[in-house]
Structures are given as structure tokens and as C-alpha cells.
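The chain below stands alone and is given as C-alpha cells, in the form predicted on its own.
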Amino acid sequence: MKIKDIISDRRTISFEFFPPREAGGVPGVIDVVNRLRAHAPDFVSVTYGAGGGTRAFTEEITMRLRRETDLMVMAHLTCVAQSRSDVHQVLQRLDAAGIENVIALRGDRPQDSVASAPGDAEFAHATDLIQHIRSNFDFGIAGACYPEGHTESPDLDTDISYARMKQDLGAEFLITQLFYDNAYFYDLVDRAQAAGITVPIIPGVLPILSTPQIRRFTSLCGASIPPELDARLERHADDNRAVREIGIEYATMQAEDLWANGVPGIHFYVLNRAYSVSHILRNLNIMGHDGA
């Protein structure tokens, strides 16, 4: 079943994983999303390491997760760094294990990368993989978008015309990058929409669990933190727990707003922990959502 069928049918709730750095850690991973079934997702996705750094953990996570769930999986792709072959062999292999949906990224070039590295003349950006995809299989296909646009992007307007190649060329919805005021996502769609953007657009949320963390994170996408949650976070810098209960706090608020103003769905980065994402679901009280 493609995702894009689920979504014109009902509002979604989806989880993203990422995999370990070593075979030791796949079953955590694996604990954590059978963790987080009893919230009933419509879709779980497992993310792709820069350059394919950690693409045989994520191939066996997405596969055993078809295989031996009920789940609907999205694969994650990136192709930056990765010859056209390369890519087309993950795919084919993905196929032939039943996968239906998959998420084409360009991705983060690996640090220690150059400019000639392999696949950058063949899949220079997202769309390039997109159309590819589009252009040899069957898969359900997502794209990324950008509430405050991408850290590459010289501009706005710049930023959502590849949005709009990405619908274009195949994307059938797309997801965004984590934001934490919720004024840029609808400011996003306001400008999706002018510029004939017509597939839904899920947003995604990340549950804040430490300071520094989330700094980093929002440092290297180009989020910003309201100055009103970064005094909080700056006053608890030093209690995790603390900052982890801020962060539900303020996901729930951030979820509950987007849910009232009628969004496809929510797509929550768990970052392997089912602590804080099970409270805000139980918070949100759509536990078993049924779409209203």
C-alpha cells in the first residue's frame, strides 16, 4: 500500500528511527519501535547514514520491520556521495523485499567527502533521485521540505521551487525538517501553496531531550529555538530530565496546534526513545488515532 493512499484516506501519526553505528544495536532499535506499536502508527521510516555510512543497519531494520511487522515502512534514500548504480541496487533490493514507500534525500555529505566524490554528477540533488526512482520503480515516494528553508537554499523563493520540482518529478507528499515555532510551518504552506505546491505536507516534530543536543541539531539544519524555550533550555542546560519533560511540554503544545488547524498528519523524529513521544501521544489523547 502506498503512504499517499493512507493520508488522502486519514491524518497520519509516523514515527522516524535511525539506525546504530554497530550490529550490536539493531535489536535496541528494533525494542524501541515494537515499544512504540501500541500508538498504532500509520508509518514508521528508519533514516540513512550520511553517504550510506550506516545503510546495511538501515536495510536490515527496515526489512525485519516488513517482515516481521504489521507496520508500514518507509525506506529512507539519500544519494549524495553514491554512483547511480549503488543507489539503483539499494532500491532494487528494497523492492524485491516488499517495501513499498521510500524517502528520496539528497543528504549530508560525509565530512571528509570532496566535491568529486562519486554520484555527486549523477544524483546532485534530491530531485535528481526522485526522478529517478519515478523513472524505474513503483514505489510511494516522499520528499523533504524546509519551514525555514534548507541551509543551502540562498532563499525562500529558491528553497520551495525545488519543493515544487520535487512534486513534480514524483514526490507524493512531503515532510519537513523540525522547526519549533509553528509559525513557519504555516507560513510554509502558505508559500507551498502559492507556488502550486498541491501534496500534502506533514510536519515534523522533535521532542527536545537535552540542551546541547538540540542546539547541535538546530545549528547544523538551520532551526531556530524561540527565545522564550531557549531561556528554559539555557536555565535546565545541565538536567536532562528535566529538559526532557520541557520537551514534551512543548511538542505537546506545538502537536495539539497543528492538529487543530487541520494537518495531515505529525511526523515525530523519536531519536530511538519511546519515553517522551508515548507521553505526548497520551497528552494528545489520539492513542489509536482515528483521523478526526
Ligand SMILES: Cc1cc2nc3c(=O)[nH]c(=O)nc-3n(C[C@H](O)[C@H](O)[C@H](O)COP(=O)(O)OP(=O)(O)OC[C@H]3O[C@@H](n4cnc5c(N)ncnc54)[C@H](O)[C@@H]3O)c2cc1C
Contents of the next structure:
Amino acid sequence: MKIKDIISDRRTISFEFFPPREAGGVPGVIDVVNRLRAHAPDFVSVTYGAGGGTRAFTEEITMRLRRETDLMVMAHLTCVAQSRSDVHQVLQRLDAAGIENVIALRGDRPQDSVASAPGDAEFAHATDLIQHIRSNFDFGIAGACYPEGHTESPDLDTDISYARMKQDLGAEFLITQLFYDNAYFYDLVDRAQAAGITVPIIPGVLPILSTPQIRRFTSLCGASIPPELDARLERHADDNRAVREIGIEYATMQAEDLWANGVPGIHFYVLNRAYSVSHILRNLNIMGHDGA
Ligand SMILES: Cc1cc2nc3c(=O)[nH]c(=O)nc-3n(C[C@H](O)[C@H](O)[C@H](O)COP(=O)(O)OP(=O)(O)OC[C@H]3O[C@@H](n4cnc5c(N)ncnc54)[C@H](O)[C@@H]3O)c2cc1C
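Give me the form predicted together with the named molecule now, not the form predicted on its own.
In what comes next, the whole complex appears, and the chain from above leads the way.
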């Protein structure tokens, strides 16, 4: 089944996980996914070397979840610094394993790679990957978009024009980068509509777990932290437990507002920790279905 068909049927709750650096970490990730199954996610996904990290276990976890659970699993796939044939082979393996949906991304260059790596000329952007997938496979396709603009974009208009190109080449829905001021998301939706984007745009929500971690993430992806929230995080910078509670409270407030404003779904960046997302979903009382 294609995720676009689920979205046209109901509002979705989805969870994103990341692969471990070592093989020994795989069971731990599967365990977190299983703990969150009680919330009946409409789909789950596993990042592919996000932030330049390891790609080694993404496929393994994606395929195990497909084989061992009844969850709808979306594969992340990036194309930066990879050859067309390597990317094609990953897609063939995903297809053979019965994965039906892929989020097609450019990705961030692995930290140890050189400025211009093999494959760069073949797949320079997510749009190239989307085009390749649409021409060669029958996957449901998602793409990424950026409420505050992508860090490399000269301006928001240019950025949204590439999101439109993703739709035109075959992306059936978009998931946003994290943000902490919903006004950026609503502005993105307005700009997307004005640019002719008609596919659903699902907001990505990341419950904050630690002050240094969220400062690192936001500085990497160009998202801003509202001053009031930032001041609270600063006050508790050495107390991860307190920050986690602030993160739950803040993400609950964000998600409540987004849900009340009719978003097509919410994609939670779980960071492989079940506690915060479980609490937020209990606070919201939306169990992966459009009951609210
Ligand atoms: C929901 C979500 C999931 C993610 N999952 C992963 C993951 O699993 N692994 C990972 O490594 N990273 C992941 N990322 C991060 C993402 O890879 C980075 O943000 C990356 O820097 C850009 O990826 P993209 O697919 O948006 O690239 P692109 O769409 O290629 O955009 C990159 C830049 O190029 C511009 N651009 C886009 N298309 C064109 C074009 N055709 N011509 C010229 N310029 C263009 C854009 O405006 C932007 O500035 C994810 C991000 C999101 C929002």
C-alpha cells in the first residue's frame, strides 16, 4: 500500500528512527519500535546515514521491521556521494523485500568524504533521485521540505520551487524538517500553495531531549529555537531529565496546535527514545488515527 493512500483516508501519526553505529545496537532499535507499536503508527521510517552517519544497518532494520512486524515501513534513501548503480541496487533490494514507500533525499555528505565525491554528478539533488525512482520502480515517494528554508538555499522562494519540482517529478507527499515555531510551518504551507504544491505536507516534530543536542541539531539544519524556549533550555542545560519534560510539554503544545489546524499527519523524530513520544501521544490522545 502507498502511504499517500493512507493519508487520503485519515490523518497519520508516524515515527522516525535512526540506525545504530554497531551491529549490537540493532535489537535495541527494534525494541524501541516495538514499544511504540501500542500507539498504532500509520507508518515508521529508518534514516539512511542522516547527518553523515552510518548507513550500514538502515537496510537491515527496515527489512526486519517489514518481515517481523505488521508495521508500514518507509525506507529513507539518500543519493549524495553515491553512484547511480549503487543507489539502484539498494532500491532493487528494498523492492524485493516488499518495501513499498521511500523518502527520497539528497542527504548530508558523510563526514569523512571529500568535497567532490564519486557519484555527485549523477545524483546532485533529491529531485534526481525522485526522477530515477519514478522512472524505474513503483514505490510511493516522499520528499523533504524546510519551514525555515534549507541551509544552502539563497531564499525561501528558491527553496519552495525545488519542493514543487519534487512534486512534479513524482513525490506524493512531503515531510518537514523540525521546527519550534508553528508559524514557520503555516507559512510554509501558504507558500507551498502559492507555488502550486498540492501534495500533503506533514510536519516533523522533534521532542527535545537535551540542551546541547538540540542546539547542535538546530545549528546543523538551520532551524531556530524561540528565545523563551531557549532560555528555559539554558536554565536546565545540565539536567537532561528536566529538559526532557520541557521537551514533552513543548512538543505536546506544538502537536495540539498543528492537529487543531488540520495537518494531514504528524511525523515524530523519535531519536530512538520511546518515553517522550509515548507521553506526548498520551497527552494528545490521538492513537495514530483521526479520532481527535
Ligand atoms: C523528513 C526528513 C528526513 C530526512 N532523512 C534523512 C536521512 O535519512 N538521511 C540523511 O542523510 N539526511 C536526511 N535528512 C536531511 C537531508 O538529507 C538534508 O537536509 C540535506 O541537506 C538535503 O536533503 P534534501 O533531500 O532536502 O535535498 P535537496 O532537495 O536536493 O535540497 C538540497 C538543497 O538544494 C536545493 N535544490 C533542491 N533541488 C535542486 C535542484 N534540482 N537544483 C538545484 N538546487 C536544488 C534545495 O533548495 C536545497 O537548498 C532528512 C530531512 C528531512 C526533512
